[in-house]
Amino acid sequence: MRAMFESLRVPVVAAPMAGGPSTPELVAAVARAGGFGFLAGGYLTAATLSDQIHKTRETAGETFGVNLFVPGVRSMVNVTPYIERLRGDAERYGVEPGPGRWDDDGYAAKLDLLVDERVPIVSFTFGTPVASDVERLHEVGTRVSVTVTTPAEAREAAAAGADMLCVQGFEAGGHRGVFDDDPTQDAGGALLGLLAALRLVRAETDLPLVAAGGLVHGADVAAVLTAGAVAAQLGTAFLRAEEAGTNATYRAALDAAGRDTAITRAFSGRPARGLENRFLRENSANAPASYPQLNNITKPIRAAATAEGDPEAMSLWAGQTYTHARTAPAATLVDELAAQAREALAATSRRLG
């Protein structure tokens, strides 16, 4: 896995975004510039997800990943309450909520799908593969990886026979990678900055280690190369890529960059960094840990604010630094980012002498 993210021309991962954004183009557009993709497995359909695995092989060859979410203990919070007080945007758009239910997101024949496609490398967030999952994808020569935002996660992925950790700090963003969602505290879990994490997580374990959260440009890709990762992963750095599916008015809130960023339950349940909005702003305190009931519920008011070209209800996730992202073709954002890296190093040697 070491060897694998080593022998990049440019050790820059495009991070795996469920809903849209993530595309066979995005992934294999990063893999011809010398870095790596990630496909989102996550909301898709097995079938789906074969095509577009089928699609990112045409152009991408074997330098590619897929992402899966983990399911998690199904949740026994009543979510009626958060329903009835979402009935009023739902009306905004002229639908309704949508049905409060737990379910596994197609995880178990998405991951036949995996094992049958020997996908080179398949990451999990949101907890740690059952040991039997990891050894299904190994038999097959499928390399793990996990994210994790603490130390305490670490372990557990590496007792579990992950061969790669992502570290995810609190700058990212979409959904934080805890696997104990705390619903006593707002980010769900402890708040790690990305340098934090890797060194905690360093001394826990020798296994490879991504760096996530917040990266944006060349020089925090040495950064996190520098503070002993292999690779840096970027989501939101992609997210106005040409070749990302990013929606039209989604782009135009990241264009604008008048916006704050916070963490939020409101869209699904689970905490994610996004743009601030009407949604956020009015449900954020009222929202409970109930992932994905309310992802579920929240569906059909996201999608109608979408259609309409309406920011205001949509889940614009974004890390902290999404003002300094920029619209571009991918194989531009890895050259600029390549450059950029090179450059820093060169300014810190020069620094130490």
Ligand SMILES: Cc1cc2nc3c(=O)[nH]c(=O)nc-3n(C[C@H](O)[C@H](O)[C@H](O)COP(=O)(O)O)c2cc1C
The other form holds:
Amino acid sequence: MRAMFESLRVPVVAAPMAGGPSTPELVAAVARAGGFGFLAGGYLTAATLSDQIHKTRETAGETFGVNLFVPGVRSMVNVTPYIERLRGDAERYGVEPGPGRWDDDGYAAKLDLLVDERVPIVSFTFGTPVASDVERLHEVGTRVSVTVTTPAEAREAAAAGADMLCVQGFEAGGHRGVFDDDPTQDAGGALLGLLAALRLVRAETDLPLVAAGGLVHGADVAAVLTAGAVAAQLGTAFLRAEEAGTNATYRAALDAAGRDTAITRAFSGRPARGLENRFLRENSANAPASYPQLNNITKPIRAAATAEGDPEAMSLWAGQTYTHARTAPAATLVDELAAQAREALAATSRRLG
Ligand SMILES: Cc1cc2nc3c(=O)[nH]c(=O)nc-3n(C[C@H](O)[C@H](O)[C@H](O)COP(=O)(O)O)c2cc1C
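Having displayed the form predicted on its own, please output the structure of the form predicted together with the named molecule.
Okay, now the whole complex, with that chain kicking things off.
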């Protein structure tokens, strides 16, 4: 794994972004530009993920990874009050709230697929895979990465056999990777900034670390490499790449750059950072820690808002630095990040003498 990421021409990783933004085209474009990209297996069926893997392989060869959501423990929280709360919203968009049911995102079938496909790297978020699943992947030559937000999670992932860790700071767009969503904390767990998290995790393990959260400029890439990361993983910076599947309303909201970001459980029941909109403001304080029940409940509302082009009830995931991301071909973004990183490191070397 260390060799794999250390041999990248550009130590930039396009984050897995479930829900549409990650596409085979994006992953392939980043790979061709010298970086590395992840397909997002979350929410997809095994069949769709299989198609995406084949499509990616056609152009990216073996320079790609796939990300999965680790299923959590089924929460016993009563979600009926949240469903009732959303009836007005649902009516506004002419739909019914979805069923508040738990599911495991088809995890077993997707894991079987990844074992069959011998994908180069599989990354996991929302928890650590059990050691026997890690072994199955190792047996077919796949390397395993786990997203962590604290030193304790890093210890757990290392104990399960992870080959690499993705250290995610609270700046990050999208869902926090917290293993167990602590309902007593708004962000589901400790809010460590990326540099602090890297330092604390490094003290726990010698595993290669990939850094994620709020990185949008080559100088940020240089900063995390200096702090000991083997590569920088960027999500929001690629959301408006031409090859990304980000829909037009979402792109326009990012482009307008007029909103703050906030961490909320309102859309899915798990803490995630996105652009503030009406739905987030009205429901965050009442959303229980119940994933994926809330994700299933809000799905028809989010889908209807998306179909209407209304950003006020869509989950507009974005990291803290989203205003600095821009529209361009992914290769241009990767080239720029590489040039900026080199420049920043040269300037830092001169500064230190
Ligand atoms: C739209 C979006 C979707 C995301 N989906 C996933 C996902 O499916 N799996 C995952 O591990 N991380 C996901 N993330 C989090 C990223 O892996 C990464 O931690 C984050 O993008 C880094 O912060 P940044 O967005 O400020 O670059 C997502 C992030 C965004 C913005």
